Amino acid sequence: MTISETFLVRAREGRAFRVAAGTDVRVVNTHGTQVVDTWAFNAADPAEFMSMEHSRLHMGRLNPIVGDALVTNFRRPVLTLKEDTSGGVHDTLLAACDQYRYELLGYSGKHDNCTDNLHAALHEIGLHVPLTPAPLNLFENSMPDANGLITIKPPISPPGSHVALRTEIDLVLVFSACPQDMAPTNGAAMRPCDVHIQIFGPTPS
């Protein structure tokens, strides 16, 4: 298959795409250790969306591996993980960062965040959703330990590594290059970076 186009998602920003069923989408961790919050909505009915709580039960695990399908709140497969060269560590537990998260961390004033990125990206393509589903946090290293404690550690994804996802229905996909710079979510340097999205097949609008 050939890449139709490569799209830049700038550090601290989000971007939405309309993608047909059967399309392969590659999320490239261009500089390494950058978390990418990922959402999927049914293009015909955004009230159906990729759900982490439903996906964990469907997969039978916390961390998706190659071959796993992520499902919607209607328990329908929407994305299948086809390839993973990143080391295979992702997060399905944590909510998207938001203004309140940064305030709790001690930030004063407006801070870029994945929740706002999601809704701004949807607005750009003329969509509105009344809630913020929990995202698939690609490359995030926050697995619970044996005692059930969650510690956010720097991602292990090297520069240029990627995950490839196959769309199972027509979707609106949203990706946010997480703006977190107050915890090692995006690496020990706590410096958000650009990522790239490669679409294999029809170019999305």
Second form
There are 2 protein chains.
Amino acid sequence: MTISETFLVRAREGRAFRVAAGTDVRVVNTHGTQVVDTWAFNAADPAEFMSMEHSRLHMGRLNPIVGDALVTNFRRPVLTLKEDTSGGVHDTLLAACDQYRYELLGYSGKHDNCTDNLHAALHEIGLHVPLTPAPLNLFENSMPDANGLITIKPPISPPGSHVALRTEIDLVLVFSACPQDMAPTNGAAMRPCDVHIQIFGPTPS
Amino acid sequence: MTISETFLVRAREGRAFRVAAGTDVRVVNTHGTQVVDTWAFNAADPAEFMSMEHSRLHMGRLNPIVGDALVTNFRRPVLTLKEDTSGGVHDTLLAACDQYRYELLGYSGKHDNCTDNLHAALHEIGLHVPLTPAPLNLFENSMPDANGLITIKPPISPPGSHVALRTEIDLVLVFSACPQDMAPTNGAAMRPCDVHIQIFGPTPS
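The form predicted together with another copy of the chain, contrasted with the form predicted on its own above:
Up next: the whole complex, starting with the chain shown before.
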């Protein structure tokens, strides 16, 4: 028996969770249009973290499908994709957005961004990590074409669709509801939205 | 007028170079079958480094072609691909090999690897960098197929072919002649080979 608890990740914000090994974590694309930058750190040693460049070789593909495990920079499985009702389009290729990205797009002044969200969310739970791993960009629609050309298109995930990830070790998970509002990353309307995180834990005895 | 100097990077080893902005650096695939893991760090601040996940968005493609610039984690151009006589097949997707990789392939004992080569080469010039960025894997033949499936195939680069990279800022460049001898990364014979680095500097006045 398990119980679940649902958490809100507000549009443009990030949130960190300590999650034990063997937990199922659902990332729910509540409005369907929202990309969720996702990171995982070994709770016992954040120098070990989920790595896209190691995961692509381990999976043998660009984009995880149900059954695939993502691995750390020490090549250990860390998250397994258990369910995917989103259409299966995600991204492992692109960096988290950052202040530089918005300045290059023409924004002046401070813009919310996933890189700052990661570090703020870690700070909230008392952690500092001196680098920004490439994230797993859930629901991001940027698969290269047959010539390897990359364009960012609106997500295809239906409202309320989700991915379920099983934690393989004790983790710190961080999710950022990407603040991108100057490109169609988060839909043609370029309007970041809330998402929900549902964590299935063992029933307390 | 410029002069050039040629340096050897021995099979299975790495080597670091301090190179001023505006320099042309040729990476010569002397035997044609050798992958060269390549890193670039801002000489003034190694916390800024060439980043594959930022470069793919900047270039709009998986694989650099002549004229493309690779960028740092601060999204600044750092190396521009000026010439490519190798056939144009490189890799930006896969992590540097490491001890874990060889253990997973069944090797017992210490195996030479590009990750250790990077840090040893930096140490030789008095630098310490607390992370291993994803490298630009010159000549590596691992482009995904139309379904996004990744397999590592022997390089297609002819013997003596090269890429020329122009430095856009003062850099520390590191090259590792990949020690992979348990997969066809470095050719069907799985035999790592020497490569050469040719650096074109201004004529001393």
